[in-house]
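Okay, so here's just one chain, in C-alpha cells, the form predicted alone.
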Amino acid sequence: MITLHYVAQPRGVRDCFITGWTWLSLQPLPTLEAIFYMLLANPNLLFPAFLLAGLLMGWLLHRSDFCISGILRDVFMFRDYTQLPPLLLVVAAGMLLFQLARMAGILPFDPPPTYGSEVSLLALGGGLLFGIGMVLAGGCVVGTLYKLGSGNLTSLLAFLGMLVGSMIYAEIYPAVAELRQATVLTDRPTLVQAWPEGGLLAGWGLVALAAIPLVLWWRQGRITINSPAAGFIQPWRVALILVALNLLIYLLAGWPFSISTAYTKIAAFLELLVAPGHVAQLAYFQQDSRVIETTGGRLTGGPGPRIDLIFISEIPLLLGIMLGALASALALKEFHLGPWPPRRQGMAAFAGGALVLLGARLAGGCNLKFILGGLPLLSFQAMLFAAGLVAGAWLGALLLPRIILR
C-alpha cells in the first residue's frame, strides 16, 4: 500500500510526500495552477470527470475499432499489420508528452501512486495470462466494454468471465501476496527513478527510435486506413486523442487511466449480495490499495464493495466507455443485440475474460494502465507486463483456432 500525503495550497509550491518513497516539490506555472490537482482538491468532481472521459473514449473506440487485442490477434493469426502503427503511436506519443511534462515539472506525481513502489516478476506472468485471455475473449478490459456497448453478446460473456476471474483472485490473494513479495525485483518502479542521470535521456532515445518506423509508415501511407464504414475515425487520430486525454486526467487527478479494479469492485458487490459473510472474511476485499491525505481529508480506495476513491473514478470510466459506444452505435443505427456466439466460442470468451482479470490482478494493472500510461512513464512493471502480453497474445492466437474449430 502506498500512502500519499498531499497538501494543496492556494498558490505557490505544492508538496507531495509518498511514504517510504520520494519527496516531490512541484511549482506549476501560475496560469495552469488552477487546474492542477483539481479533482483531488474537489473529489466530488471525480465521478463526472471520469464519466465524461469514458463517454469520449467509448465513442472514439467504437468509431475506430481501435482494440489492442484485435491488433495483436490479427498480427499473429493473419499476419495483418494494418493497425500496428496506431498501437506504436499511442505509446510513442504518450512517451513524448510525459517526457515534456517531466521536463516542465508539471506531472503531479512521478511516478503516480497507482504504480506501486515495488516491481515484481508477477507482472510478466500476469501479462502472459492477460494476453492469452484477451485473444480468447475477443477483447481486453476496454475493448470488451465498447463492443458490449454496441450489443456484442460475445463481449457480454467475456465481461461475466472477468467478474468471475476477479472473484477467483480474491480467493487466492493471500498466496499471491506472498509470492509477490518473494519475486520483487526492485523498489524503484521506473527507469527515471532507478537511473536519475540517464533515465530521462533514455526516454528521449526511445521516442526517437519509435519515430523511425512511424515516419516511414507515414511516408508509405500506412498510417491511414481505408474504410467505407460510416462515421469511421482514423485509429491514429484516436491514438493521439487518447494520449492527450490520459495526460489531462493525470494532471487533474494525479494518476493516468486505470480500470481493471472496477471489475473487481463490481464482482465484490455482486458477491456481497449472496455471501456477505464470506466477503467480509476475504482479506483482498478489506484492504485499501490507495490512500491519499489532502487538506480536505483522507481519500481511500480499494477493491472491496464500498463507495471510495476507486469507485468514483474507475466505475464511471467503465460505464462511460459502454455508454459512449452505445451512443455511437445508436447514432450510426448499428446497435443490435446478438447473436449469441457458437458454444465453443462462447466458452472461450468466458474463460478468456477470467484469464484477463486474473492476469490484471497478478500484474497490478491492465493494458490501459500499462500500455497507455506505464510504458510512457518508463515503468518496469509495465515493461514486464507488455513483454508477457505480446507472448500471451501469440499463444492465444495459437489456441483460439484449436478451441473453436476442434
Contents of the next structure:
Amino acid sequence: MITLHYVAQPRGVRDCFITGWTWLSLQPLPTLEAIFYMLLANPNLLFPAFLLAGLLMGWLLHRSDFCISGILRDVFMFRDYTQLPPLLLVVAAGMLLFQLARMAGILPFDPPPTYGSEVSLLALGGGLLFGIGMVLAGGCVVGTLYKLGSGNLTSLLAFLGMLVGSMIYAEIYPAVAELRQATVLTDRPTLVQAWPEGGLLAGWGLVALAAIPLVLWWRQGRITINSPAAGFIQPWRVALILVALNLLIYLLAGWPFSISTAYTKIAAFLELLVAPGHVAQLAYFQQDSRVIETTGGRLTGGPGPRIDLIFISEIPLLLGIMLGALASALALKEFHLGPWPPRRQGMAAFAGGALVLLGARLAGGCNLKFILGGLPLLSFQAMLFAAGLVAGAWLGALLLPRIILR
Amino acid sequence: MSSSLSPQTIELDILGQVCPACLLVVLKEINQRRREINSGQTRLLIRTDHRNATVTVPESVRKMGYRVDVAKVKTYYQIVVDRQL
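The form predicted in complex with the partner chain is what I need now, so please give it after the form predicted alone.
Following is the full complex, with the preceding chain placed first.
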C-alpha cells in the first residue's frame, strides 16, 4: 500500500522512473510467444515502435556520422580505410546474432517476407546505380535523412531527388517488371535455402573470417575514431546498437529494417495532389509489395498513396531518423538550416538522389535492408546488391571530382 | 619575419556542404596555396557544419604535413590549417 501511494504521487524525474519501474515489476511477465511478432498481433503499435527506433537511429547516426556510403566512397576516393572496421562489424555482428537466433529457434530459417522468393540479376544493376548515386548525393537513404534533420540543404536536394527517382521508377515499372522476370537467377533467396546442409555452416565460416581483421584492428586500436566533434559517439558502438535494434525489430515485427519504399510512398502522395488520374493509372502504385499473414488476418503494404503496412512502419522510421537527428543537433546547439551548396554540388546531390532511389527500386531494397539485414541473412539478392554497390561507389568516386571541381 | 609571426588568414566557407565535397574543396584550396602555406605567409581557416569533415579534413591535411586545429564556434566548426612550427 505504501508503494502504491508512492506510485500515485511521483515527484521529479527520479520518482517517475521509480514509479514506472514499480508498475512494470507488478505486471505478469509476458511469454516468449507473446513477445515475438507482438507488433503484428497489435498493428497499432507498429507506428510508435518504428518511430521510436527511428528516433534512436537518427540521434546515434548524427552523433557518430556512421555513414555506409561515406565509408565505401572514402576507400575509393581517398584510399582512407579509417571507417571500414565499423562497416565490417555491422555485417559480421549481424550475421553472428542472426545465426545464433536461428539456432536458438527464435528466428525462422526462411527469409523475412520483405525479401521475396526470387533473386534477379537486377539487384546487381540496382546496387550499381545506388552506389553511384549515394556518392553524388553525399549520403544514402538513411544518411540523407540524418543530415537533413540537422538542417543540411544539400541533403534536402538529395531527398527531393530521391522522390523524383521514385516517380521515374513508377513510370518505367512495367518494362522493369518484364526485365526482372527475364533475369531471375534462382527461386531460393538465401544460401541456407539453396544449400540446407552447408549454408548455416558457411555463415559461421564467414563470421570467423570477418573476426580475424576485426580482432587485429581492435588490438591495433584502429577500431576507434578520433573526432573533435561535440558529443561524438564511436561508430563501432553505433554499429553494435544498430545490429541489436535490427534483431529486436525483426523479432517484434517479423522483418528487419527497410526504408526505401517510404520515399516511393511520399512521392506517390505528392503526385496524387498534382495528377490523381495519372497516379490511378500507374500499375506500380496499385500493387502490394508486402503481404504478411498474421493470426489476426492479412496485412498488406505497397508504394501507392494509401494508409497501409508501409505507411505505419517505414514512414515513421523515416520521420524518426530525421527527428532524432534534429533533436541531437538541437541538444548540441548545432542545428542550422542552410546555406544552399554551390550549384554544381546541389545538382550532383539531386541527380544522385534520383539514382539512389532508382537503384533501390530496381534492386528491391536499399543498403539499410541489404547491408544491415540481407548480408547477415546470407541473401543472394543482398550479395548482388553489395557487389553492385561497391562497383558503383568506385564509379561515383571517379565521377564526383570531375563534376564539382570543374 | 612578420609573415611567419602573423600569417595572412584565408577564409574558406564550406557551410552547407557535405563530404566528400568538403574534403575535395579543401584539398584543392591547399594545393593551390601550397607555397604560401609552406612559407608561413598564409594559413587557411575553414568553416564547416558537417561534423564528419572535422575527422576527414584534419586526417588528410596532417598526412600532408600540416598543423591542424579544430574548434567549435557557435553552430559550426572552425578548422585552421597552418605549416608545422
